[in-house]
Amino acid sequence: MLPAMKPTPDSDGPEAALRVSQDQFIAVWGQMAGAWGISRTMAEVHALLFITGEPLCTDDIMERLDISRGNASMSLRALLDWGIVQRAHKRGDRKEYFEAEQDVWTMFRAIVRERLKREADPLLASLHEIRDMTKPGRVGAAETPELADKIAAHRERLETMTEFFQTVENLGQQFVSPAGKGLQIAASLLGTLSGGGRG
C-alpha cells in the first residue's frame, strides 16, 4: 500500500494535491485487489495507468510505485490478459507502453467477463460433474428405496443449484457481452426502481 501522503508547505500547491490525490487513489484500488482475485501490486498498476490517462513504459510504473521489473512486468502481462490495459507507442520512442481502458463501463465489463470466465465456468463443470456422479446409469440400483430416495433427492439439489448458477451464469454473459451495455442497462434500471421506491 502506498504511503498516505500529504503536501507539504513547500511541496503545497495544484500539482501537490494531484499528485497525492492520484496516490491516494492508487492505494485504495490496492485494497480493493482481493475482491477481483489478484494482486495488489497488479491492482496498483492498473490503477496508476487508469488515474493518470496517460501510457506509461515499465520504467515510468517501476518508479512511481517503486516495485522491480520482475513485478512490474508480470503485472502488465496479468492486465493486458484481463483486456483493461493495452500497448501504446509514442513515436520516436522505441519504449513499449501501456494505457488502461478510460470508459469505466467497458473496463468493468471486462473485469466481470473475466471474474466469469475464471470462476462461475469452472464451479458450473464440476456441479455438472458431481451431479452426473450419481446419474442413473452410472451407479447400480440403489439397495433400499430409502437410499433411491437420498439419490433422487441429492440430485435434485444439485440439479437446482446448476441450474441457478447457469442462469446467473447467462445473465452475465448478457451484461458482459463486449458488443452491448447490458451491465449499463442493469445498473440504470436498478437505480430508476431503487430511486422509484422510495417515499
The other form holds:
There are 2 protein chains.
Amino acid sequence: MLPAMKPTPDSDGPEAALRVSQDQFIAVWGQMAGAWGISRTMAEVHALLFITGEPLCTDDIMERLDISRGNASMSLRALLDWGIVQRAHKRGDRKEYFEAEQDVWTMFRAIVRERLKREADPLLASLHEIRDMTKPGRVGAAETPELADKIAAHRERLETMTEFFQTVENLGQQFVSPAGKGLQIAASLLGTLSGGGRG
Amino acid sequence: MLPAMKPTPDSDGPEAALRVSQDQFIAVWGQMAGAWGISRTMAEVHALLFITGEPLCTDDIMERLDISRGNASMSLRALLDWGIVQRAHKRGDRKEYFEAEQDVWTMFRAIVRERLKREADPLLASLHEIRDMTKPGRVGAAETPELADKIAAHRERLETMTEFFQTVENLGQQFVSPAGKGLQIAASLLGTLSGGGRG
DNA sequence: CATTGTTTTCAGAAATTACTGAAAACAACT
DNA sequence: AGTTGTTTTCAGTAATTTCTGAAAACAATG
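Right, and the form predicted together with the DNA of this protein, after the form predicted alone?
And the full complex, kicking off with our chain again.
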C-alpha cells in the first residue's frame, strides 16, 4: 500500500475535495448494488455518470473505475436496458458518450418499472398457477377430513400471499405510471398519515 | 435422469397434489431470494415453513430440502434474526421446532423493518456525511467560477438524492410502525388514487 | 459428572457470479 | 473495398458466495 493516507477532503484544494466526494458517492452506491439487484460495477458506473452529471465515454469510465473495456461495455448496455442511462454524442467525435438520468424520481420510476417486470410479474404468474393447482375440483376428493382441511388451509395461504403481491403490483403500477404520479403518492402518504411537514 | 416425468398434480391422489403444490411454491419463493437480499436456501426454508403451516424440526427441513445440517442451522438462525420465523417446542420432545409467521402483512413488515435497518439507514448516514463534505465553508474558495458551479451542482445532486431516500425511509417507517398501519397505507393509496375497487 | 441427543460453528469444497482481454463485428470515412 | 477508430462478444479466469460435514459446544437426563 502506497503512503496515500485516508483521503483528506480538502488537503489539496476544492477540486480534490470534489473528486473525493464523488468517489465516496460511487463507493456507497456500489454497496447498494445488491438492493437494486444489479452488480456492483454496474451500480458504480451508474453512480459515476449520475454524480458527474456530464456525458462520459467508455474510456473515461474504464479509467476512472479501473475496469476492463468488456466490463464497461456490458455494464453500460445493462444500464441502457434499465433505462436509467442514455446515449449521447458529441459533434465531430466518433465515440459514444453516456449520461445518466438526472431526475431522481424519474430514475426510480424506471427502476421500479423494471423490477416489477422482472420480478413481480413472473412471481404473480407462478403464484396464480400454483394456487389453481389445488383448486377444488382439480384434485380428487380427500380421503380424510384432516387432509381436506390441510388442503383448504394450504389454498388459503396461497390465496393470501397472491393477494398481497397483487396489491404490491398495483401500488407499483401506480408509482410507475405516467406523469409523475409517483411523487404524488409519496407526498400524499406522508401528508395524510404523518400529519404534515416533511421529516 | 430417472423416468420421473413432469410432476403430475393429481396422478396419485390429493396428498401428492398437495406435495407438488408445496414444492412449486418453495421453488418460486427460492427464485425470489435475490429480491429479499437473502440466499436461495434461506428463502426455501422459509417457504417450507410458511406453506406447511406447522412447526418443523431441523431434520424435517434437511430431509425435505435435501440440505446439510449446517446449512439448515444457519438458515434458521438467519430467519430468526429477520424475525419471520419463531422457535416452538413440543412437550416431551427435546428437539427444537420452528414455525413461520403466518400473517403475510406482519411478515412483510418484518422484512421491510430489517431492510431499512440494514440498507436504508446506513445509506442515509453515508449520504449525509458525503453531502456535508462539500458544504460551503468546508472547502476553500474555488479558483474559477466554473469550478464553483460544478461544486454547487454536485452538492445539489447529493441533496436531491438524500431527500429522496429520506422520503423512502419515512414511508418505510410508516409501513413498519406499530399496529398494522402498513395495511392502511396500501389500502388508502389504492383507494385514493385508483378510484375504488381492487385490481 | 457421564451419557445421550441436539445445535452451532467454521475450515475447506463446491457452486455461482462477475470480470478480463483479445478477437470479431461494426461503422464512418476515403 | 480498405483503413481506422470504436463497440460488442465470449471463452477462460478470478472473485465471491454458499454449502458441507465433522468437530466442538451445549443441555437435558439418569
